[in-house]
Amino acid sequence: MISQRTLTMITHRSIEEGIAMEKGKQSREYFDACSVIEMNDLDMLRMGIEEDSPVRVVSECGEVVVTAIIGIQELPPGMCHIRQGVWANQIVPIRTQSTGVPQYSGFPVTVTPAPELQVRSARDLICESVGMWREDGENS
């Protein structure tokens, strides 16, 4: 069993994200739709990742904990997908390759099972990204 593996990440809009965004980015629907990584079932098996369990995803510019699910769309081995949104934005490289648009797809990430970690809320991730404190007084 391989405990971590480098995969090729793609991020893009999805119907699930669009529907959930209408409820608001702090809604349970948005959290459930966007805080997931879709993976190939064989990759999950090889890495000992169970469906609906947390994984750490690390790119060259950041990391995020998301919930692993078997791809709703067909994903070949070695490829994974996070729907565009707060969680994907934590790992999207800032380089634009002169297009003015960040590289949302085709960048390497390392995925590691992380059953001891929790998926953080959109609010916590945003607060941490901009250096804000949470309302409960804890530094996010």
Second form
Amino acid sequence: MISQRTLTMITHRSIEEGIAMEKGKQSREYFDACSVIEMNDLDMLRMGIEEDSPVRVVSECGEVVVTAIIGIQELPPGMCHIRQGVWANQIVPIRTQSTGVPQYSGFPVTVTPAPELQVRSARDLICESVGMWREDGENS
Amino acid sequence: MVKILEGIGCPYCGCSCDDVRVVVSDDGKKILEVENACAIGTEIFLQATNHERITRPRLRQPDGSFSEISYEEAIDFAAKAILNAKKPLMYGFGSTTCEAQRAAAQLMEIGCGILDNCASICHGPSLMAFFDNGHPTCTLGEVKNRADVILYWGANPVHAHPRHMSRYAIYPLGFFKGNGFTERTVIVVDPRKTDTAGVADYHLQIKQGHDYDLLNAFRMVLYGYESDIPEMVAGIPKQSILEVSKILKGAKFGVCFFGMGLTHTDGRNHNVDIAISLMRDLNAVSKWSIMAMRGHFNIAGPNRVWCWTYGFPYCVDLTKGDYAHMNPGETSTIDLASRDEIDLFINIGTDAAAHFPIDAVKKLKKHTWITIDPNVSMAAEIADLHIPVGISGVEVPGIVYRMDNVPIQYRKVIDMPEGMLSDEEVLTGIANRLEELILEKAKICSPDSSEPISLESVICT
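What's the form predicted together with the partner chain like, now that we've got the form predicted on its own?
Then the entire complex follows, led off by the chain already shown.
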């Protein structure tokens, strides 16, 4: 069984993300909508990833832990999708091909099962990245 | 007695639907019901009065906590931050009115900074392609009344523009299309089997990142080189390309709507450029238009306002003082952030902290970060100063440009919470305060000058 394989990542809007975003980026709905990676079911089978389990997604510029689900909008094998937002942007490469637009779509990632890891909240991810996260949980 | 407001504009996507019906409580303070809007638009209206709002500016304290301050203090803080910054950048504007975008231009002109809007990470490449190649376009009304072939390329309106298909493109009964969708052919090009692809007559499941190849193949067919096309292009069989080419050529009036599938992937502006070239070729045998699926309800607004102000739609560099220039890759927000050139970031009417790659957020947050936004967004959470404002399109009326660049006057639905200001009022306040500070500073630097000091002379030197 292959436990690690390179996939092509894209990140786009979904209506679940749009509705949840308006409820607030710290809402449970936003967490549920955006902290998931949509994958092809055969890829998940080949890579030993169970549905609704945490996976570690690593790109050339970072990594993020999200929950794996079978694509609600069907993806071809070799492609995965994290809805636009805080979790996807932990791994989106900053390169712009001199246009101002980062590489939101079409960059390689590796996905590995990570049942021991927890998916973190949007606020924790952002606050830690910019040096505002405190271990006592009193993020400011 | 509840109030029923008709013909209200929706503050969500570039469809800028202006047929929303809103029911407001008898005291005019709470939105009770929303009709005609999509699920996301409805949520924006309902959230406006459904939760506790932050109604006064908040300033970050040395211990990391926020402390409430007055609007006057916040305006003074922002003006001094701009005055002391070498290269301030103001970014966002997707969810603001054109009036606020005009006030922002005035402010950054005085502050000698950079003005950028969400197109910079969205349809910026489309605008670059429009510069290079022009583009045949139309209004959404023409689409509704005339279009018989709709091509969605790299766009997923079911999710991103939920009423686009029902109000403008596929299902409405148009003047020359009285039978609605039965008279239209829908083609979707997307690497995923999206929900939009689910309602299409033809779904070309393209290999991700190979849009240029497929667009080129269609052009080859139009130029008579179909025998040179390989059996498979970008994951699409030659037979399908030929079949769809016939439909494209046979359209009485076709419209290509394209989205982030072209602008976020490899090729960026070149993908849009060749899509426009395909439209030009099609116009030799048929009638075709092309339109960008703009994201925010007024993201076309700053493009329009700054074009008539400076000649440039986004990435406007005003740091030279007396003239503007634009060069995506150099004066675009993400590139400026990646080179760590910005020493003051002002986020307005968007959420850069959630929607920028984290490496860009880290670089921008090394310096002062001011957020002007009605919501407690991620950009507000990490800001040094958060200035809450009225919600444009719900509490603040103004001009909005739809995705086809048709201006629409948005009306107010409810009042802002007492004592709050609009984006425009905050930006104008900062500009006025900055002007005072600049003149004060000039007087201190030249105490013996007998000539009155003008703002222009100070800025341009």
